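Starting off, we have a lone chain in the form predicted on its own, written out as structure tokens.
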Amino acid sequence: MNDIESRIEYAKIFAKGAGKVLLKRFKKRKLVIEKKGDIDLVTDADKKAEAHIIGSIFNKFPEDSILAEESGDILVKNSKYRWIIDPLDGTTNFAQKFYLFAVSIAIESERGIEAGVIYIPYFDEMYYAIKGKEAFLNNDPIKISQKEKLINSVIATGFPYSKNENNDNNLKEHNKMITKCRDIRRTGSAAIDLAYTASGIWDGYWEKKLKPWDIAAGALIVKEAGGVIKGLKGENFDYMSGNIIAGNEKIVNLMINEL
């Protein structure tokens, strides 16, 4: 087992452990909820799940660096790998007691994102992939949708936290796309949307102004499921840009033309 294979096996363990933390808090009547912005929330569950993952990584891989949503950059000198962590993607859902939320973990080297894990605790669903290999859901291979027409496709999207403050808020794109496809869905979790796109539940997905921890793992899983990842104008995908279109090659090109 090489370095990446070892790390992704532990990433799955760490994600599942964080999922247990989240489910325990999810079942409680009251959560401690803070605001990072007018509509951007963080709960005590986010922090506890992140602490579980970070502690687990440093216990097993103390030589690795970390980028986490709540803790930011945790740099280790001369590290070969960086873990990119979203301990709770779908915090608003979680705070509302709605079950669509996920743990997302990507592992990066100087060669780019090498592995990704998305765990949906409520359904005990583990999506994962290693660069250059297949993508899986609970050990079963998954493949991207093969639809070729937008009008036959169900597409997912989301809206940035700044939607009330900035006109570049995806509303125009949404209103145009809704007339071109079968329908649009919004789960409230970019990680879940990417996992669902990788497994063919959604036929395509786009969103803007995301954070690296929202999409780093999911973008790799889509690629290894046979999908294509691009920027909104068709440029090469960069998870640091926050803009993403995902699907099979035909659907991605059609979405780029419309957006």
The other form holds:
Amino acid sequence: MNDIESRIEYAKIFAKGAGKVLLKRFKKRKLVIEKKGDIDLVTDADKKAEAHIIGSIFNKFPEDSILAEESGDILVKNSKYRWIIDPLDGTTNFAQKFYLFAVSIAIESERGIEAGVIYIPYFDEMYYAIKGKEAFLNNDPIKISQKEKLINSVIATGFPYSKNENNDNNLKEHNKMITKCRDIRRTGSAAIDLAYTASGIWDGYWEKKLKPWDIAAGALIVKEAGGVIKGLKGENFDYMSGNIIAGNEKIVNLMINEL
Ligand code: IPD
Ligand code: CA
Ligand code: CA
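Switch from the form predicted on its own to the form predicted in complex with ligand IPD and give that structure.
In what comes next, the whole complex appears, and the chain from above leads the way.
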């Protein structure tokens, strides 16, 4: 096994471990919920799941750096790899006791994102991909939707936590798209939207103002499932920019025209 193959195997194990932590808290009646902003929450489960993943990486790959949502940057000098972690994507769902939430882990080198894992604990579903290879759900290869028209397409999106503070909140884009496609879905988890786009459940997805840990793993999984990933104006995708359009090439181009 090369460096990436062994890291993705461990990423799956760490994501499953974090999923176990999350499910245990999910089934408890009381969660400890704090506010990061007016509507942006963090629970004790986010922190526990992240601690599990970071502790596991320290243990197995102490030479690697980490970027994690709740802990920020943990830099190791001369590291070749960086793990980008969202321990709980879909915190609002989780806090409401709605079952759609995921763990997202990407592995980055100087060549870009090399591998990604999205684990959905409630359904025990592991989506993953290695750069240049296929994408999988559990052990089965997945493929992007083959739809060619927006009017036949179900498209997912989401809204940023700053939506109540300024007008750059995706409403304009949403209102344009809703009349052009079959329907729009909002799961509350960018990672799940990307996993579902990769496997053809959604025909496309766009969102803005995301964070690297929301999309780094999912963007690679979409690509390796045969999809295309772009910025909102059709520019090359940069996971640090937080803007993303995903789908097959035709649908992505049609979405760029509408947005
Ligand atoms: C959020 C989810 C949501 C998206 C938000 C993200 P969190 O992540 O991915 O779908 O619309 O912009 O911040 O806070 O649940 O990890
Ligand atoms: Ca997130
Ligand atoms: Ca999160």
